[in-house]
Amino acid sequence: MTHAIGITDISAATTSLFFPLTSLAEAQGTSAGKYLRGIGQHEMSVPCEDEDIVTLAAKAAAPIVERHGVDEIRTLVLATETGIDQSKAAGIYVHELLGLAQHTRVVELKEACYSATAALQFALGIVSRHPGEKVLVIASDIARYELDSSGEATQGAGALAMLVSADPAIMTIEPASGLFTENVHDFWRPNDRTTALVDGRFSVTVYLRAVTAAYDDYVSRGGAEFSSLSRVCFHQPFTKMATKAMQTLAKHAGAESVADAVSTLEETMIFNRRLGNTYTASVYMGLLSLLENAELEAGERVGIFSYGSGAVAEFFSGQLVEGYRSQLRPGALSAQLEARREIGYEEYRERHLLADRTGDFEARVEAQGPFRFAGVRDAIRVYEKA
């Protein structure tokens, strides 16, 4: 018997601080209308000390596991580019964290914001082979640029967890792929860096390159025309960045009106301008958007580009499930948002230098979630159930 596949649980989760950009402009004696208008973003999410992509990934994940349990998730697939460790993956301390049985397999992946859309294509060829089995994907990031660089006005930070089934609940991914890999230098961080290096200019014309090439082969394999997708999410590293996208993707497929296509868009923004830049899980926080935000009916398709830099991207779509409402938490990630503390330029900065240090120590009791970092102790992550 053949079963769909997709998504049948998605939850998220963010920090505890976030900061301004109106405070970022006024701070560097600009225009707030160059970040608020001109890339589209508000707010960026800003770690607390005792809060990382671990707690981010065990507090987005945890209301999934409190739903589901765990008898049938017998594999969790963290997808990250803000590595703790060069050996060991994030995803097992995810493991410890939220009770998951001992006969789990774990793994992490990389590919800069790319990799959660490669962890949920690893876990439906998991469930092809294995239908009763679940899989349980996150992706979680802290998104990090230098001082007074060109990218810090899109860091930001969250975590969003996907339970991957047979018979989804909320949406059925379809077989269909469109793929696109160039070795290009728009955006890396090399092991002696805790930011990223960035070719902001080059980034977008490789993003948008990828948006039509990856299309293109979406459709040579089987994939739907652009007039039979209710809606498209992309990839957001900056909000804006998905307006330019759809401007280039509706005119390459011959949309009728640009301006139409352009306009679906704004119910995919909404979280991430307040959340900024979640690298791995963007594309998805731009996702659960739009499943909170706009008024769906079963069936309706919906594309999905992800695009990770250096560069690969993967364009594919998924149609949403009867009843699929009736599975989200409505409001659950605009609460985390609200209960976020403001903070000034000043500690902002502060924060900034102090994810920088090494060695030992003992991280201040701060976070709201329910589960922190607690510091490092002889060389060893350590993780707390708040």
Ligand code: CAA
The other form holds:
Amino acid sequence: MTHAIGITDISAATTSLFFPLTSLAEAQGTSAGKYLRGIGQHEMSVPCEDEDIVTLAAKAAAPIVERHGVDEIRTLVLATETGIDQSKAAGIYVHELLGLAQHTRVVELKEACYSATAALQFALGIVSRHPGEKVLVIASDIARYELDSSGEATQGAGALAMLVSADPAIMTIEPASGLFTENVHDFWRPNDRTTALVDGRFSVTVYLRAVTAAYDDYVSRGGAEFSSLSRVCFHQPFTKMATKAMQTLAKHAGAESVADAVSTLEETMIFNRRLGNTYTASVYMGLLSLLENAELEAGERVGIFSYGSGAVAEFFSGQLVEGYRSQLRPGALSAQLEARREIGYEEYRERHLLADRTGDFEARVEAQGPFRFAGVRDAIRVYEKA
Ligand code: CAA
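Shown: the form predicted alone; wanted: the form predicted in complex with the ligand:
Entire complex below, previous chain first.
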């Protein structure tokens, strides 16, 4: 018997601080319009000393574990490009914080912002083989560029968790998938760096090339025509990138009106505009924003375009399940966004530099939320329940 497989629960988290882009523009002597309208970003989430990708991941997944229990979760896949160790999977700390069973496989995946989609595909494969098991997929990232660089305005932070199962309660993922890989240096982070290197304009070009290539491959593999996609969620390094992507895709797919297609994007951008770039989580933050803020019917098809610099991309689609809205936690992420403390330019810069520290240290107690990063003791990262 074949089961529908897909997303049965979804939950997100962000940090305790934020920095408004109007403050960045003012300090730089740049027009705020460049950030607010030009790249379509209003704020960036900023971690405090005792928040990192592990605490964010656990904070995002905790409501899912509370609702579904731990018995059927036998795999945790954590996607990130903000790795905290060259060897050990960050998900092992998350596994402990969430109280998951010992009989669980835990692994970390990396390919820039794309790897949460690889994690989702792995999860679909595992569940198709073991329909009684559920897979916890978590995307968690802190986007950092150098101070005074062109990427600075596109920083951000957040985590998004999805539970993948048979007979999903939110969205069935359809089998067709369009792929794209090309060896380019549009954005990368060598092992000795805590901030990304980026060729910003080139990265936009490669992203747009990947949109049409992955979409064409999706259609050639039996994917739906553009006209039968009710909405499309694009990876959003900044929300204006989704606008550019939709303009390119709609034109390429022969849409009746490119402007109409672009106008359907608004509900996918509500969270990302305030979170900033959340790298691996970004496209799924767009999906959560869409699910919470748009009135879509069961059976409607949503396209998803995932892009990771370097570069790998994938275009696929899902269909909404009857009653999906009742599975959401409306307002949960908005409440976290509202609860963040605003910081000014000086504090933002001090905190940016603090993130480069090495060796042992204790982290100040600051985080809002159930988990905290206590610091590094004898080269071991220490996490606590708050
Ligand atoms: N009012 C309104 N709009 C304004 C404005 C104003 N006062 N001033 C400028 N603008 C507009 C510009 O016209 C431009 O619009 P278009 O792109 O439509 O032409 C927009 O604001 C941005 O201005 P610039 O192109 O001059 O900005 P920039 O070159 O300083 O920075 C960027 C743009 C290169 C994308 C930079 O933000 C960057 O390097 N970001 C990081 C890399 C990135 O996010 N790349 C995206 C693709 S890669 C990816 O997706 C993976 C990932 O997550 C990193």
